[in-house]
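Below, in structure tokens: the form predicted on its own, a single chain.
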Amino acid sequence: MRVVIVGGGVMGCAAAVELAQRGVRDVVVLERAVAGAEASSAAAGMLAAQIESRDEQELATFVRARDAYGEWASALREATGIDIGHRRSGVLAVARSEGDLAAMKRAVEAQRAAGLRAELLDAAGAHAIEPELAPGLAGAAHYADEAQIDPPQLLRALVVAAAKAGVVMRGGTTVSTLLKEGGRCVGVGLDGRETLRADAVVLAAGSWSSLVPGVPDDLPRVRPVRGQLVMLEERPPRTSSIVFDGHAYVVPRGDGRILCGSTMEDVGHRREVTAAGVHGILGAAIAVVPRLAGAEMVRAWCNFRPSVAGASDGPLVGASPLPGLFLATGHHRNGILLAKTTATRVADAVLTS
């Protein structure tokens, strides 16, 4: 059986490893640039199941995905020697007003009723966990089981694991079309010159997924949402928890690096780091952790979240309306969180089709 995967980011590589580990001997990953050059390289790596979920079903799905990471991180470290930076750092979601705190109280109570660890804190309690928080906050919700990983390290581990499992990685390869015969996807055309036939094709091309020629018109469209991020460094590190303030977040890696983000911009595939974006990110980070004003700015960059446009909020995972074509895209803010569970679902779909 041959499986061709279009896209060499975390989704594509995770699916490749899963399929190879289940006995598929011919897995080919196609990447137009280099593995992990797109959304995988720009993610914050938050495994924030409790603060990202919007309803009970999503909460259950996200928590399972988050909790699966401990075993996955250990397995990848054993297989490759690479530490993906998995640690349970917890999240403090800060409240700036009593109204915000009242809304957080309802969320905390609902999650506690679901058997999850969540605690509502007043300002003193929040500062007891993170003394560097800004003064004047009304309080915070503390989610002690939320975690994080380092996405570039995860991608490196997956690439190594894939190579060791016999997966063929082809960089610098552009898919010019999906091949169709008899109402079924039977492979891909490459750069207009070569065809690569396959028993199954997995579309894992992130925010470029809908631009692959031959993708069925009845699939929800995947569009890019640009996110800019800033990396700071402080020594010694003074914060340990992820601090979340609406869409702004501060993610301390534990070694002095602090990732701050992020913008959400509907600008197409314009890969630009803007003055306004960096200004907004730094302003939000310093507002919640004032000491970061003295941290060194190391890097600013951007990339694109693959977001599903239309009635469905995505992601698109599993079998598609076109037999032989399978989906692993459209995860928006939660691609890293859902990487392992997506790989499992894709492999299940491919091997039972």
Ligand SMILES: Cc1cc2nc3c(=O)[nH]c(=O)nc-3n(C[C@H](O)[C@H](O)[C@H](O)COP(=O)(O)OP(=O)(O)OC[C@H]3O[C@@H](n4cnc5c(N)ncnc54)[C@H](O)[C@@H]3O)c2cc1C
Contents of the next structure:
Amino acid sequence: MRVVIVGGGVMGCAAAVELAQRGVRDVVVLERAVAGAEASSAAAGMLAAQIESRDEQELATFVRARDAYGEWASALREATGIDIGHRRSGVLAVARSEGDLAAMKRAVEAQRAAGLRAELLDAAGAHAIEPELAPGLAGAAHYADEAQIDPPQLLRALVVAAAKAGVVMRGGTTVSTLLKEGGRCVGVGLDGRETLRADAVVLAAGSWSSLVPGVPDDLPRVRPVRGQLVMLEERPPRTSSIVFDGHAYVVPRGDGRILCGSTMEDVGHRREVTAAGVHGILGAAIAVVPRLAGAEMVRAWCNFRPSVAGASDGPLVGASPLPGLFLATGHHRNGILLAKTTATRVADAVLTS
Ligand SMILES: Cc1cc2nc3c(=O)[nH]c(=O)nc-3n(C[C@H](O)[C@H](O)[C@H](O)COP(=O)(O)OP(=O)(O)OC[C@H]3O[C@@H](n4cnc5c(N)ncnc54)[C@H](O)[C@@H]3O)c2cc1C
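Taking the form predicted on its own as the starting point, write out the structure of the form predicted together with the ligand.
Everything in the complex follows now, all chains and molecules, and the chain you saw is the first one.
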């Protein structure tokens, strides 16, 4: 059986590893640049299941994905020798007013009722966990089981694991069309010159998924939502928890690197780090952890979350309406979190088709 995967981001690479490890002999990943070139290496790497979920179903899905990561990280380390930086650093979501704190109290109670660790803290309690928080906060919600990984390390591990499992990774290879015959997807065309036939094609082209020629019109559209990130450095590290302040976040890696994010911008695929983006990100980060004003600014970058058109629409995963075509795309803000569970679902769908 040959499976061809369009896109070598976290979705394409994780699905390739899963399929190869489950016995598919001929797995080919086609990546127009290099594996992990786009959103997957650009991400902050939070496994923020309790913070990011919007309803009970998502909460259950996200928590399952987060809690499975420890085992995946160990398996990848064993297979490749690469440490993906999995750490249960916890999240502190700060409240700036009594009103914010009251809203957080409801969220914390709902999560505790679902059997999850969540705690409402007053300002003193929040500072006891993270002494560098700004003064004058009303309090915080603490989610001790939230975690993080280092995305570029994850992609390196997946590339090595894929090679060891026999996956063929073809970088610098753009898929120019999906091939269709008799109402079925039967392979792909490459740069208009070469065709590659396959028993199954997995679309994992991130925020470019809807732009791959031949993708059925009736699939929900995947559009880019730009996010900018700034990396600071402070050694020795003085913060350890991930801190959320509304939409802004600060993610200390534990080795002195601190990621600050992010923006949510509907600007197509414009690859720009903007003055306003960096200004807003750093302003919010310094407002919640003031000592970051003295940290060294290392670099800033942006990339594109693959977002499914309707606001409440989740990712596109598994079989598609076009036989032979499978989907692993549209994970928006949570593609790193959902990579392994998506790979499992895609492999299940391909192997039972
Ligand atoms: C700033 C930012 C912060 C984020 N933070 C987090 C976070 O903390 N936690 C989390 O879980 N998620 C986070 N995300 C989201 C996460 O990064 C994405 O959901 C995830 O990386 C999407 O993976 P992907 O493989 O679908 O897409 P991508 O990584 O974009 O990969 C798609 C690949 O397909 C290739 N491609 C496209 N078209 C073609 C073609 N025609 N032929 C061949 N190859 C093609 C591209 O070159 C690319 O390498 C963040 C995203 C951003 C932008």
